[in-house]
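The chain below stands alone and is given as structure tokens, in the form predicted on its own.
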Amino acid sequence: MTSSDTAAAGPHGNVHHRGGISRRGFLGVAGAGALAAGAGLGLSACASGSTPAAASAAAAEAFAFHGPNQAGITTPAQDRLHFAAFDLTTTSRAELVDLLKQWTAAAARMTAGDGAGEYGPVGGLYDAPPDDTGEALGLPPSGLTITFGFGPSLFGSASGTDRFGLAARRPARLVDLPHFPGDALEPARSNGDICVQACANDPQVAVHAVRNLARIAFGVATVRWSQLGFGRTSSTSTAQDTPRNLMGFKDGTANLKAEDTAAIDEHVWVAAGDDPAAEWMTGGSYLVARRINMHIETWDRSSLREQEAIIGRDKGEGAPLSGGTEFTELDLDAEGSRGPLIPVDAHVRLAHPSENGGAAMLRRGYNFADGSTDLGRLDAGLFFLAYVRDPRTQYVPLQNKLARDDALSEYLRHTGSAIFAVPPGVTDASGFVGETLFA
């Protein structure tokens, strides 16, 4: 954002002249000091129990939108998400593209801690509406990333319309999901054109980003489900603690690290030739995403030897029930008086690697909690997130086999679902996202 001053007349015809201010700019005016001290920014690592000194620290990061690849994957999982699916209205080509112009350009901005549009939220013409909402004037960039993905339904409905003359563009790799067993979705929180992830360490940080992409796109395209979260439910970097889902237990132990560049590369980022139909989607990944209700009054008057039996860890120290520590490898052959130590219905052998031909997912999910149902129970559980290279060999048949064998099954109902294609990252100020799928 420029800190240009800009004339405007007033209602009566006196000029009024008001400054651009970007969120950093803001925050050197009103002093490190509170910065430091987190004071009023409401920012969630505070409200998490971390030191100040901490919180000052993830406040203040800033991670480059621009790169080979989309930010946000293999970024550390920040604390706070806002994901959004949109539909677009309209049925021009140009105007897709243009809109992906003006969001690749919001987003660099935003995730720099500037306002979303070139004049902020005080800035420009006096009578006319910011390019900016303000929520986050005022607040570091907090660790944002956007992250964009494409939807089966932008490249044809099912009847075949084919509206952007994208058909022949649709990588074979972006399936649409199957109804797994016990699904009971819902087709106001599924699917979507275009999804927009936008994580942060402050939830004002991240809300700001989306409500402000969603302005940029009214007449073009409207948000068709969104969801909140808190508190990640999986490391993806090896500095990061393991966290825990509303259940209680420590999850995504064994899930794949950014500093494993090798299994990143062979389970995560698109290669060349993966595809020769879809080669725009070179650099970049298929991201799954599913709103997973859990049975949380059901779940809570279960013993904990049977909470522990079913997920094949103990709920303290996260260790697998075959012994170690919370990072020692599962020993699915160990035996116990009564049978495997870790049960054979257990959720972390079924969905084992090795079980599993192999197959390894990045998580990126997030506890959500919206309220309480019409019976009183709390709507909450875990909104899913995975990226994978190939969402046909290392989501689809792994669902399948939770779904049917899974003991933890009993206690989770799907209520969303959505697939979407992440293209790679926006090299340079002169692209923007997409642009190799239209080029």
The other form holds:
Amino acid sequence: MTSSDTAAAGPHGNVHHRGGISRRGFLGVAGAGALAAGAGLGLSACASGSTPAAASAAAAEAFAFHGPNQAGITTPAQDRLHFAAFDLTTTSRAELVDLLKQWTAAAARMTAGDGAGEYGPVGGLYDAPPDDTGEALGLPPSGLTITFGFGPSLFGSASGTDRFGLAARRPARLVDLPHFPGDALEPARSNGDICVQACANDPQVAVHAVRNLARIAFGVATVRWSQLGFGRTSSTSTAQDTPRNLMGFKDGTANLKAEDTAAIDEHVWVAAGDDPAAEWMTGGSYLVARRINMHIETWDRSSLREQEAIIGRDKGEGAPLSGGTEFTELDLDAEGSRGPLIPVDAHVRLAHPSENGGAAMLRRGYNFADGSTDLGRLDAGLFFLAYVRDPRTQYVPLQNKLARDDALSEYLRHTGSAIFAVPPGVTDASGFVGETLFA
Amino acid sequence: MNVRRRLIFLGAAGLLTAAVGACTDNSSSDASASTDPNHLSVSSTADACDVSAETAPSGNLIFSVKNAGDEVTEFYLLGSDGVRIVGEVENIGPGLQRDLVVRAEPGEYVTACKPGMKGDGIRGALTVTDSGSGSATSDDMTELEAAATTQYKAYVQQQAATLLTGTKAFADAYRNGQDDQARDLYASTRTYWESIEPVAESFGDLDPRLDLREADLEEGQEWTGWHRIEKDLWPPAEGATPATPEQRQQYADQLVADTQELVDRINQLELSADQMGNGAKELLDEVATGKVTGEEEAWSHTDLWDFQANVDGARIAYQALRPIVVVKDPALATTLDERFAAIQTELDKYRAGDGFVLYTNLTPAQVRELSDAVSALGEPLSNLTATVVL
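Okay, that is the form predicted on its own; can I get the form predicted together with its partner chain now?
Now the full complex is given, and it begins with the chain already shown.
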């Protein structure tokens, strides 16, 4: 295929179906109505995922790949994640651009429920390997979004090598994250030239996306690390229930929500003029990814009193300890008989925007459990993903404070870390992700 | 150590008589749907304290207290004199629900809600009938708790005093460049710190100064304390700059001064039974997350000394509380006795001379055995506090 293939072709475009089986076909027959309804009502996967009708709606749900911002940021958080960081093996700018074009085309196809390539898993030359790996055959779009970002190393290495002539275009906001107290980062789980965040309501669809993008990249880029997430820990829409993290607490209650467009504009999207040297980021955002292992076993041995005091919310409802229900605003001044009802080192207090100069972030994290460690403990925790307009003010100071003072940090261990500049969306069918950077 | 402060340790102070919330999920503890006579519901408002029953059978009683008012409230179960506190749950924010679990013997009781946390509260009567269980008497327990805290406090003070003496000798050796002697003293002196670590950690500012690991530093933060000196005494093969004589002087002086302050503060400290229970649990947490993984002593690899000291500190706290546990939950006492012995058997395998083999000499399988022993002890030990205060 060529990178100029149109990604937004009509329902059947120029895809050749030898066997008459296609993911799009499934959607066309069974899912189109549900798709429209789902989009219109803002249906979420989790809100009512227990009913078969809602489950099929979540499966059929599809999000547009094209738009002024990339999908997968304010999109209502899907249930599953496969996140991959790639390192480029090429030093050719032309090959990098061509990869981005090919990825754009494949991503647009897959988010619409089609195969990664133009022929699909069971089409094309009989003596050629299929251009889609096939495990998503028969599966609906499942709310798949694919979001791309560029790491600091793309803009030049520590040794001063500027492989792609991009050093001058590195945004000032794309900082190298400092060492935070308690960091136990593993290089093999950190950093990367380019990231791909694939979210879907079906894990097979998310894995399929990363697998096919990795396949396209062979010879140009190679996977540095990847992470699966099995359950969302944040709601990014008011239509979604708040899920629980592996500590058993609701997580993301106070998250920025897509419906609050003023707050999203203020805290998430890069605006024109934000960084004169990196105007190409206008309409983009910055992504901080942290693999946060939890000391699950010792957490489970802590009393309910301690757990609630550490978080600052009640475990059952997620209400702040100052009272009310889940969405009641924290009353940080409310006094109990032994000091503030929300303790001075409670997580919700230290993380609250009012305690951080108004800094807020759009969190989009996932629970993960990557089996067990050598000691037989769960290798599990939160794969933290947050989108911000400026990591220097919205993430770095906050994480320094949390790592130092948050009672919760006792039970956490950050084992992976990365930051990416997520460029604006692809607005038309002939464009490609990151085009403004190479313009 | 951990970079984070354990305010919890202090935060629970004075809760000697308070029951710890049971492990009941709030959403499933709705007493209105319960037909269990031991499970009562309480609704606290500005002018009412509605208890779902006027009688209950003796034994463990659960009061699911819902604050239906607009002010922070408390709920008390008092003796028939209306003064003696049998159990309390405090700081319930408006709209929240929390459980109080108490062991009640037959008799007359007074219930009280305190909306606004003031005054005598809105009172009512509760009769506990004899069901044949719930005979532990709180009078006995008060005496046992007092004996336990006195005994444990003496231990903590004695450990702190020995720590100070040892720290001075260690600091002298390091200051004077007697590195072999300093290395000899390092692990054995630190055991006095490790055995009382949760107490030390409750002083949020002292702990980072004394025991911060390099990875726990914020960018630009000054590094002092035991591990700063540890790295200087066991420098990595590459990339370490030896401390100057002036720096040695500074690190050594600071270590002694901070330890002196620790001793002074410990001598002022009041301890309660629940703090002892939580402290024992935290000591095992420390072993699980820092020592058995070899992260605490990244340069000297003397983690097993710390391991033993943490276990010793937990065992001393447990043994002080054991007379209470034997009455309230004999099976837990048996389990803890067995598992303290089992972990000691494991540790004894690695004794060498006056101390232990280095962590780096352990095989992965040996680390796994030690870790399993820690988990086996840590899990029942985490029930010590609740057992003692119930």
